[in-house]
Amino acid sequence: MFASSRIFAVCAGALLAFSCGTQKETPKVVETVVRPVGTPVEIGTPLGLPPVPIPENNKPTAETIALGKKLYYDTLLSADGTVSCASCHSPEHGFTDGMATSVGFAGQHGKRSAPTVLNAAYNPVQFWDGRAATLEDQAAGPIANPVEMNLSHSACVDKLSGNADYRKLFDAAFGPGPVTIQKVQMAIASFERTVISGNSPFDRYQYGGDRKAMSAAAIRGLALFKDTGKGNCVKCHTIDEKYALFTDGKFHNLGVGVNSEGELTDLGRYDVTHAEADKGAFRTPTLRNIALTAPYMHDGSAKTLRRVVDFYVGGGSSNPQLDKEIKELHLSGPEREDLVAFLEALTGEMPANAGPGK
């Protein structure tokens, strides 16, 4: 139930209780449970990765799954039946749309790259300022924003309502029921979390114990990788004993997107918090399958990967809140090419059955 319908209720029911002249309590307001229904699905882990985290209250069944993936790739969740969820997020580009910024509703650029949904299931905020809890929450910011898909959720609700193959899955997947926003965000959610990526040639490497995995220049791109006094990507990118996710999860300020007069054109993190550390803080992204995912940074202005290590060697750009972590590098030609080398070998193998009409 949406916070204005609770108010609503509330401020009814004491009104009634006022005009009766009464001493009972207001009556509480019992919101309805949503719990997927159907068969349970254990999602698998790959190598390289740990278990995907799941709520309690959003346990994958094979009927939410099945559900999430129709919703994902289909365009009735726009005002005009053009954009899909998958027009920023295809797979044919590693669950991004291979440009700087995202084109949606009515051919409106959005001002940010569009992240990867691959392994975001791992992330522990959404988009890249942190503005989304949980991947339900991010699931239904799109659907309404009016430069992405531009409907309505009260629209949305009205089409899948509408639509009697769509009331056969909800039911299928909820239990009988009205369709809901929360349940599009559910099953959405339980899709994208299918959506993981890893047995990469690093992953065969470093966890599966085959020295042959990678290759010689991308060996000496994972020392450069770790190593402190070199690259030090490893100190956001992180790399764990058991698993690696490449990224902490949390929001750095590396200068990305100052303009000639040295002032941010994106406030990032900052738009969420209002802390004053936080201007220009993005969240890091995972580097897992990052060869497929250019162009790179927030507002994708790195067309190449030797472009992105580039621009690290360089040591960002200046700007008063850029991290303490960001410094020039002292990398030779060579080295920046086996650093590339390394983070081609994170290109994982694709999770099964994530395309459209599979």
Contents of the next structure:
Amino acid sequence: MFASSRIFAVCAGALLAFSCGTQKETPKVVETVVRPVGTPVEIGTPLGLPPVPIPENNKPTAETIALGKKLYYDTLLSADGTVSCASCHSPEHGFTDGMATSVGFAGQHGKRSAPTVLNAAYNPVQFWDGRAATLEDQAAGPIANPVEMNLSHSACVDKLSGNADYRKLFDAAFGPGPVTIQKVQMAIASFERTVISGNSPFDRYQYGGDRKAMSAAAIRGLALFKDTGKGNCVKCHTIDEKYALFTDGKFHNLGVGVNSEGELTDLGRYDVTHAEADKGAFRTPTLRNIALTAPYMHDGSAKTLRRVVDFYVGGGSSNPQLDKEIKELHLSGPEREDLVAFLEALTGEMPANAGPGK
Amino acid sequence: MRKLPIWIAAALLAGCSSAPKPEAPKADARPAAPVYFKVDSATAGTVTGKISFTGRKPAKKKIDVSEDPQCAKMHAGGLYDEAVVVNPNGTLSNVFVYIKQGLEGKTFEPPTEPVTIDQSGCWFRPRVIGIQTGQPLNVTNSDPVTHNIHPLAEINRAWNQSQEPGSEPLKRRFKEREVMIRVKCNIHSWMRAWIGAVEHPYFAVTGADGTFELKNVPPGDYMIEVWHEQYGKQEQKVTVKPSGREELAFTFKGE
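Could you switch over to the form predicted together with its partner chain, since the one displayed so far is the form predicted alone?
The complete assembly is shown below, putting the previous chain first.
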């Protein structure tokens, strides 16, 4: 999270330099540093997770979290008042939408499957292609995206500024001042940092010392998950000594989305880096709560966990950038079922107060 | 500059289309397109034949389908290996037959209609196919499970592709002659198919009567090769006379 504060500082610096150089044209733009005000909130850490990373400039307060939550569930953030963040990241579907690709503004489909917001606070970068460094950056994207909420940031600020309730909430969260898109981003990000889920049967087994927390099948599945000669899933879906994020936060090409002619239909990380090796690579998603977030893969092409396991058994689909760790696995039928049982043991406790309403 | 040659205009138009086409350079290669051999149907002949089987039929081998309970469900009576299918008339199914030699120097236009391999009942159907190089291969999945088609090509490029139920057919091609390409499904270890890719249309796979027929063959001297996954290869010379009908007989012996 140092990274994000550094970026912020750089931005502020750039802004200052900019205003110095063009003083005459923009004499009135005085950017003050936005800081949350109000009652600081300590975000608890459930069993199996590390402390939630908090950026220095956006320490959560009861007020920013409450505002962020209201914004998250408010369709006012879309151009036609029909789409909210929760439309595609709904608590009823493990903070996704249960669809292969999401339906956004005017019934349009995005090209990728909505990732879960659960534990997104731990992702070192956001989006399937990692194009946002922080939750704050991420929150700005879908609002303005024409196929998602299709509301320009200035229109978004205008709508919120015209609403007396929101003005009050913004003042309470950030002190008196105009509504800005930055405050919208910070509030939504603070709310999302409370959407944390741990204490799954796996956590109680692995970190809580409860040998009975997982079924025998799930325990066998865990062994296969870690076995470098079997599943070797931990290679990317990491399990650490004191906690498990089930993601290395890196980008890998599995050959998902290779079309009938053998070409990649979505270049993924390459769109951000333009590095040849990143073609078709996507951010490793967490596996926590995976049983709640079907369908799977960046394009939602796998409907069930069994099919995901089979996909890996098959060694993905060949393409020039296929990750070297993706190769045919030798797992018997019962072993594949054990892996599924283990994945189902990753469903954690849902965060309190993260749903809609007060 | 006033009159652009048509191909340049076409290239410009193609350049304007929004979809990125990585195959674009292929269009440039088109002027060097091969001159395809035209068979004179007035003199063309036919090679027919039968693949007999003698000796002991291998015992039926039950397959362990525990890798996938859904596959097991489709075969309540058990699934049996189909490497050797001896027909009731004493002939052999799934024998790939093709002209091995004698067509050198002739280039045959690849057909545009695809050959299809379906993944059905947790088998590849058919088990043995012939395909002309350049001809499209369609791979479909009619099963409710994820499959994976993995041709272990050695001369052509090997590839491996997973296919979810209900997904669109995969379309692939083979560039070079390769007899045979072993195909497996990494997900279901018993699934097997064999692809014979040849650069001409003179190939066949025997079915339930164990016979084959190669039609429209230009008169000439040929080597015919037959291949079976368990019993290997055999070859015979044949001379096709103008409008002739040549009959061959092959016999594979069981152990």
